[in-house]
Each structure stands twice: as structure tokens, then as C-alpha cells.
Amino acid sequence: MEDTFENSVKLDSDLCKGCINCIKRCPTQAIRVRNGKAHIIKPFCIDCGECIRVCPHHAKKADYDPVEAMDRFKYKVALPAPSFYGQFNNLDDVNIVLRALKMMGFDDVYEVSAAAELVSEISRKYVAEHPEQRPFISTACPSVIKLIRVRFPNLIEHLLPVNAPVDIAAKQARAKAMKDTGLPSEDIGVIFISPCPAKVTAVRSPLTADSSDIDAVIAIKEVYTRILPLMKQTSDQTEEISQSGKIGISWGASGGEAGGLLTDSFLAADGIENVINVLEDLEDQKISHLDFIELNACSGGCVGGVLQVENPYVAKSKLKKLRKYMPVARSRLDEVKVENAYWQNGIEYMPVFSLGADFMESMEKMGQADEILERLPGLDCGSCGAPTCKALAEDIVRGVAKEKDCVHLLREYIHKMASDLKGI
């Protein structure tokens, strides 16, 4: 089964350690330790990052394009996250950030910012029209619509069916390109720079759509490097490149979606285990009374992302203060032409923990593993290799551990074993 899932977070074995810290903190529990070494359980991750966080020894990291990607084709146009800005100190201009790409190698640039102010405006028709639907879930997020699909598919109803900024952005980009230059498709190279993993997941095994029209995804933080010098040759051009206002720039943070959406009948929800927390409590129908929530798997929203430079709430604070003499906004759809704006296929719930292949399995394994946990200590240490002593049970009933794993019950048989010697 894991085959048939993708990921971009990534395991160096030669770096890791075999420590729990990336076990205790997985907000799915897809990481075990085993053989003295950590093992990412693909269909369980949701490309949160959070164990790229917190692993002492850098043993986890993000599979991305490197920037020479760029390189394969005649025309490169460039898509900057919103968070990208947040990067930089004493900006007061995304021009100078936006000159520099093209500086770097880019012939074009379109803001993901930009394509971010049609999404707030499709999303506004669309809310208004299907109140039955409400509250709608945001659906920006890789990581939270794949934990939604794995873990709360009463939720699948509610999310948003809106293309995200990003891959409006790369439709919109395409288009221009081929218009301008006369290029074919093939020979224009759409990169997207990202803020984390879980988008570089969503481009290359997308959920929502057939096939993704970015090309290549390049880490934040390798732009970052290069374009820095070339930002001071920039700040005394005059070319206005940037078509974006507050609403698309405060995509970048947390809240920034619910604001374009321009309603106080919100939630905004930051960090992966608020963001459960929040699920949890939807799912169990005490939040009825809104018509919008705001979801992102990393803490600040976007800017806390793991492919990134800046703290994500110092970002968020320099976002605040660049958008605040901006308009507020400067896409518009009676401007600019938005084709397949919605999903082109739905999102369909996927049973990855269940233990058995029905409901009936499921049931008699659940049992099965009851009993298991039972037995154990219910210490929750880790020393065994899973998070807790019910995933250790549970991966027991699946196959793929034994109770002698956990070190307090193997003790206790060694303790027998030394104890019906003596008595022999």
C-alpha cells in the first residue's frame, strides 16, 4: 500500500540516530523506530514537517527540486509564495524581492499573492451560494486536506472545493508565457518557490487534479541565498512587477485567508495539533456557527514553514507591516480571466489506519488489540519504537511488531526466564 502514496519528507538513515523525538511529536504517528533507525510509515504522513522540526541530528529532511531545475527550459516564470516576503528585513517594497527573481534567471514573474485575491473573491461566490455546506474548511493547505482524508472523513463534506492560489497562479503563469513569447507549453518552466514540503507533495501527486501545471518546486531558503545579494541592485529600479495587495500578501500568515474572505463569521487555526484539536471538535459538532475555517499545519500559517529562513513570527510580523500602506487588493476577476477555477476530481476518504480490510476485521482486530494493551504498561515511552503503547499494539495486530518489543514486558520475561533456570 505504500507504494502507492507520495511523500517529500524524507529519512537520511546514515544521520539518524534511532531517538524518539520524531516519534513523539508526529501528529499521525507514521514514524517507528526500528533496527535502531526511524522509518516513516508513507500512507500515515501528511508532509507536515513537524519531524523535520524537531530531529536533533537534521536526519529528516525535504525532497524538493534543486534551482537549477530551472535550467531545462527557455522560458522560466517564477511563482513566490506570500510568505516569501515575510523572508527579508526592512522591505518595503515587493519589487525589489520580485526584479531580483528575474535578476536570478527568471524571465517572468507571477505572485502567488495575485492569484491569492481571485481565490478570496471565487471563495466569497462560492460561500454565499452554498450556505447548506457550511462551515467550509480551508483547502490551502496540503497537509490538513490529507490529514482530513485519512482521519476525518465526516469533514470531506465541508472542505472547499476552490483550486488553490498556487495552482491558479501556475494556470494564469503558463498562459501569459505561451501569449507573450509564443512558446509551446513544453518549452515554459513554472517554478514554484515553497515555503514546505507538503506543497511539493501536492505538485507532484495532487489530489485535487490529473496532473499539476508546475514543472519544478524549489525550496524558499535556496532562493533565498541567491537572490539577497542581488536585492540591493534591484532597489533603484522602477519596474513595477508585483500585482498584488494586502489581501493576497496576508495570505501568508495565519488568518490571512479568512480575512479575504471579508466576513467575521471565522476561525483561524494554526499549528498541527491546534489544528486537530479544532477537527476534534468540528467532527463532534460544537463549532456550527461560522461560516469559514482557516486551517494551517504549521505554526504562524504558511510562514512557519520548514523550507524557510525567517522565525515564523518575526515573517508574519514584517508581512504586517509591508502590506500596511498597500491597496487592498489588485487582482480582480472582472479583470482577469479564471478558467477550472474548482477541483477536477473530489477528495475520497482513505481507511489508512484502519487494521482490517471491513468492518468486521476492523472490529476483531480492534479487540484483538484491546487485549494487547492491556498487557502492557501503558508507560507511553517510546523505548519500543512506536509513540504510544496502543500504536504498539495496533502494530502488533497488523504484524509488524511483538510484544517483546516493548522493554518492560521483555524484561519481565527475562526476569521468568532467569527464575525457572534457578529452579531447575
Second form
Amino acid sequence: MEDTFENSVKLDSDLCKGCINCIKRCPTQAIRVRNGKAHIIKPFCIDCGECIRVCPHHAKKADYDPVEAMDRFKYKVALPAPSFYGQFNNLDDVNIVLRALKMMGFDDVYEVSAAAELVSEISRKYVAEHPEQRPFISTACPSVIKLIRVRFPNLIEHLLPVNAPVDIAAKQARAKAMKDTGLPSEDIGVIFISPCPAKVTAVRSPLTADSSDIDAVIAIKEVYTRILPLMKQTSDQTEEISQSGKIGISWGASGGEAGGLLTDSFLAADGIENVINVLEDLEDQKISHLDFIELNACSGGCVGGVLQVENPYVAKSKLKKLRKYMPVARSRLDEVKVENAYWQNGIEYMPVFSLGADFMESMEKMGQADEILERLPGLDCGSCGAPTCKALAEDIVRGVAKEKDCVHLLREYIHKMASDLKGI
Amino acid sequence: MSTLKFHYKVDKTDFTRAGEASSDVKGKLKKMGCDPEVVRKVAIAMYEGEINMVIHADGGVIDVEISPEDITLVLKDKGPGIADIDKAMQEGYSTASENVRSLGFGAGMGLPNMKKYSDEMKIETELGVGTTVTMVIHNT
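Could you drop in the structure for the form predicted in complex with the partner chain? We only have the form predicted alone so far.
Let us now look at the entire complex, which starts with that chain.
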């Protein structure tokens, strides 16, 4: 397990104007403007993509692999995310998308929605067998895991330790490709077509496994433009590729994973602020009567990912229409053998927000920060580069900022200096 | 510095704001790198107390003292007082109004939970004068 704090948001310095949009919107206060440019404090970042969404200058970019990354491999398998199907108008057959992916250059397709149905079945079993761990918290969204790891230590024990559908899909796809072709593993490229950059980080530095079976993560928005013209050319094809039904497709939007557990005892929250509120309430034991808590950092669920094309709520309604006449599930554990369905490594609390090295030092710094906060104007204007006066006060006691970074205090200081000079 | 002190006013009958004080203390303790189990105990015990003040006593004040050894919570109100402490300590016993119960509160678990999640608890109460609850959670 690589326990470095990696993220997949990159800054284009030329485009960054040093405005306060991203620092104000970041849910973990992980961004500061220093010397006129936005900087991410890596350990605080949970890869939620809010800053990419909100930057008016498009200076924040998601870091993902180019489509050409697939060319490195002799045999290429595409793993389309369930939310991908919600991007197209009037799509009534998933096979059209999957055939177009093959025309684009993939040798085979393994739907993440097919693996999702297996994960639903595994999860149902796990939840039933471990009542002591209720309420379970979903773990398919990597941002949610990262958030809990740095901010909600008491909730780690509630995380559902089942691998995400894309990880199971990658393992299954690789095994199938090796069997079908006889090629060694390194010649097979397992390529995830992703709605979000958090999955990029999850592949490069996995939190719950030693390594990932995914070779490259490419963006839905880039594949979308490539396969649209190809989809029109598939009308004469009849190949049935799809292996998923209602349960699998539903994972693409908020509530889908919970739906696959076939229980009414759940809540599904989406949008990072809502997710944080639910976690706070869970931690205070205000929510104790539910079996399952589904959390997705993006509004609407994976359809709201920053690498998507369509409006999340429109995509959600398209998924709903698409799945209407599908069978409940098409991938089942009695037909597919799944090995390594559970996490290889557990999650460990990372107290990255601690002010000092130990309790004594942190307590002292907390006291100092409170004193500094009294002197700050309380406008939370962001002009200092920190999102709030409180954040600036904490930065000061951490030794990474100073009081005169506050433009209001600086102005007072200059006024005082000017009047002192007059008095001479 | 040996202790940190914080003072909170709890507003009366505003359920949307109830929990703000305990939430603030929780955030502070996390930033001090406090043991997660201790944070949990403080957050739950204090939230229960805060809700009690809103439901039964038209609000009040909370004083929090944090030291490397203990976290002490003193919740003081000028409410009606507790007529029968033994009864109030029983799980499920509640004097909350129908209105409060319809909001999902008043299950009769307030004081029992405060006792359960604190290491020491003391209640001083006088009918018609008010109640002071002191809870200590060891900072191990």
C-alpha cells in the first residue's frame, strides 16, 4: 500500500488568476492562494473535483490518461462505467455503446455494471453476516474513503470492505483476456472509462490494495466524442455484449448501490457537503437505525463526475429510462467466480488536520489560533489566500502564514504607521 | 498553558442550531489530534446535553475545559429543574412534549447516554431554579 497523499488535480499556472473561487469551495479547505497562484495542500485533498468544477478560468485540470494510452498494449479491454450509458440521447440498447467501443479499437469490453451486480451480491451477503458493523458506509466512491480517513476516524469500522465494482471488473477482465488470448498479463491493457479523477488516484495509489489491475484511466468526455459517430455505424451489427441489468446500470447514479442491497433501511446522500453532514451526524450517533449509508461525493452520484458530458440529473433520468425493460441482473455469483472480492488492506486514520505533533503542542497552538482569530476581522474574505479567518489563524500557528497576510490588519498597520510618522 | 477554555451559549428552542456547540468542540479536539474514542465520547455526551437544554430549559450556557488529562463539560441552565433524578436517569423515561417527540427527540435517552459516554457525571438541580450537569471525560 502506498500511503502517500496523491491527488489528480493539476494546476495550469498560466490560467490561474489567484482568485478565491476554489479556496472558498473546497470542502476540506485544502487550497491556499500563495504568490498569486492556487496551491493544493496534498494531505488535505480528497479528490472530490469541486475546484475543477468551480474554477472560472479552467486552471484546475483533472489528471487522467490520454486515450492513446491504450495503444501501448497488444490486447485492449475497455471498462465502461455504469454512468457512461447516461450520456447518450435516446439510447435504448447498451450494446450500441459497447459495439462502438470495439470499433474504436478495443478488443473486448467488460462492463463495470456487470461487476457491480456481483459486488451487490457480495455486499448483501457481507451486510447480513456482520450486523455488528451496521450501519455500513459505501466505499465505491474514493473521495468518501479519503474523507473518512482524514476526518472521521470513528467511522472507519463502518466502511464496507468490499472492492469497488471497477476493481473487480479489472480483475475479471484481465483473467478473461489472458484466457481468451494466451497473452501474458503485460500485453493486456485494462482501460477504465471514468467519470471522475478520483478513480485516477485510486488506480495510481490504491488505498485498500497493494496494486491495481487497471492500466490506464481515460475520461468519459474524451471517449464520448470518439464513439458518437461510430455508434451510428453499428446499426447492422447484432453482437450481444452486455452482461448487466437493472442493478448494475443503477450504480451510475445516487441510490443505485443501495438499491442493489434490496433493503429499505438505507439513505443515499450525494454532493460533498451533504456527504459531510451525514458523516457528522453518523459520528454523533444521530443515525443509528439504518443498515446502509450510500455516499457519493458528486451531486447525483457518478453521473455528476467532472469528466462527464451530460447534466447529472438529465443523465440520471436517461439511466432510469434505459433500465426500464432490463432484467433485474444478468451477472450472478453462481455463474461467475470472483476471487479477492474484499479489501487487501484496511484504512488507517490519518490525522492530517492536527495543529501540532502531539496533544500538548496542538492544544497550545489551538489556544494561540483562538487568540489570533480574535484579532482578525471575521469577514472570511479570502484575500489572504486562506478560505476563512479561522483557517488563516491555524495557518499562522502552523507557521505557514503570518498575521499581515490579512489585508485588513495590514491596512490598519499602515494607517498606524502613517499617523506615527506624522507625529514625528 | 495547562488548559484551554471555551464558552458557548445555547439558544432556546432552535433545533436547527442545536448541536453547533458540540460540533465546534468536536472539530477542535480533532485538530488537537485527540484520541478518536475520546472525541466520540465528548461529542455524543455534549450533544445530548445541548439538546436537553433546548428541549427542557430554554437554552443555557456550556463551559468546556480541555486539559491533557481531562475534558470537562459544565452545562448550566435556568430551566425548571429535574423533579426526580432517579427517574430521569432511567432509559426511556421522558417528560418531553408531544411537539418535541414528533421531531424525533424525547426518547428518554438523554441523561442515560450522557452518563454512558462520560467517565464522571454530576447533576445539581433545584426545582424552579435550574440544573447544572458536569461531565468529565478522561483524555487518555
